[in-house]
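What follows is a single chain, given as structure tokens, in the form predicted on its own.
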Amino acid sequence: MKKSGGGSWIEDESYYLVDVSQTGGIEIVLTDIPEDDYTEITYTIGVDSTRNVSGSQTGALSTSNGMFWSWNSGYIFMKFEGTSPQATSGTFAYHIGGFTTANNAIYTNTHQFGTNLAITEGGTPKVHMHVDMKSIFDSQYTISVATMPNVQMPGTNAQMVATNFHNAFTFDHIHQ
């Protein structure tokens, strides 16, 4: 997060596995943020190249989470699956990953708060974000489950889905 007086705070070991199928919203709790005023947040959607080639890991990057391609030695950083009468098989599956130059599907988002987010002792401020899942299908690229029901490897199609997913995130407001 960018500090209002300059500089920034970066969380160590900042990988999170987020299940957006949960109703009522999702809460990611960041701890040990130094007291200060912050003006924006930056985060990456994906797994960086170093961690992608480091094999089995723990926490959010544990292979037990089902987000690692053992055949490709890399991480899936977005899974989106469902049913649709438009899909020829009745189902669709998007398992998105890829980190090499030609197949890079990793994105970094930055959102400015518009007002300072004050981190103080005993405070519990909250940053509210929205994710428009419809944007996976209709954002920068139009994606149809009828013509592209299955993306489960790095490449151009994965990059298009990742681009749309990156565009799905918006900052809404903060609570002090």
Second form
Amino acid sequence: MKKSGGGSWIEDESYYLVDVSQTGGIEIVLTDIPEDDYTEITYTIGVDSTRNVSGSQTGALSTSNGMFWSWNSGYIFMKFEGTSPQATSGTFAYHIGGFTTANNAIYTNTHQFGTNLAITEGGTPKVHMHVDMKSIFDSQYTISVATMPNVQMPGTNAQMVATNFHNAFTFDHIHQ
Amino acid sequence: MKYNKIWAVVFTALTLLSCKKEYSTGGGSPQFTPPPHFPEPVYTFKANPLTKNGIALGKKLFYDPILSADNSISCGSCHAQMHAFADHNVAFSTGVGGKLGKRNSPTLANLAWYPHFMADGGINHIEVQPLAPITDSLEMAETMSNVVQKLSADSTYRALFKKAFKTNVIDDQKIFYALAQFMGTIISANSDYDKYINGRISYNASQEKGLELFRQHCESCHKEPLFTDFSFKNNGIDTAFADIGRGRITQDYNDYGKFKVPTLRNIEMTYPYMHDGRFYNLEDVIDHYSEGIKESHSKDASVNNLHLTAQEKKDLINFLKTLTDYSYMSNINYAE
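In place of the form predicted on its own, the structure of the form predicted together with the partner chain is requested.
Below is the entire complex, every chain and molecule, led by the chain shown above.
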């Protein structure tokens, strides 16, 4: 989070695993942010390369979450599975990841609030974001479950889905 | 001049001390002593400090079928100490429900020196290696969350995790830490070869000749003293590849048919050989390198039919048999 007067605040151990199969919205709560005015937020979609090569981790990065490839070490950044009459087998599965230079699928998004977000003692301001899943199929690349029903390892296809997915995130507004 | 020398000695002594410290903490005893003729280990237990209780817990987990879906298969089922932690001389191992695996179970020794694991090198860290056998439907067919649940429901395990990690919470990381402590401390460095290298015994004429042939034809890949350089090579066993090996990980056509150069320590005990267990004895392996090399796009330029004499083949095998380490296979610390 960038401060209006310069400088920024970075959360320690800032890893979140979000399950959007639940309906409604998803709320991620950040605590202990220093009091200040903030102008923008930056976050990573995926897991930094270091944590992909550092052995066993905990919390959002625990292998119990099923987001780590057992046979080809590395985190699955995003899992998107479903059924579609257009897929030959009736189902599609996108397991997206990749942290090496050649297969890099890590994206960093930055959103400007357009106004100052004030963090105060006891305050609970909110940053509202939208994720439009249609972007996965149709933004920078056109992706079809008919021609590409399965992406289950790092590589060019995973990079295309990751590119489209990062476009899905948009900032909407803040609540003070 | 004199003062400078004294300082140099003091610094050397200090460095050694601080190096030693890294390997053993907590429970105390020196559980990990890298052999003097080995290079620096890759895994140094830095984030996962070794303790007697941690190693003991790792050993219990290694031999406990609780890690499999129907509590029928343990790591030890496919990695038996008397076979240098390879399987019981079968090409493919049997997993949950009698399913057969797709590759030959390899020896486990000196794993703290491995930069990557499996025949295709797909696994990049000793701590996350057990995730593969535990969750593979052809092996233990279990999920990590079930394993955590089963162990947490067991009061003996709760006590053992508490002793090893000072916490009541059992999670996948603690399980992997314990297994890494056990596996990482399994060392094989007391074969006749090691005794020879350290000047404690001498070789007979045939073994001596075998070592010479080995250094001439095999050393470039099976590098001493670990007997692998951990690179991926195609040693000419196929013209077409049923298993593309390293290519599965990199998706690079040039890597199709390449496999991790395996260690040759305790090779006498770990037949059958190669990633699919195609050769039943060392004679077959040597015949392969002597007259059986097959051409393919990724075959390493350095492997070509050696046309060895019958005596040279015997010498090579006699040398390879000096890599057998009986003390490691009978070491009580590694036993079930």
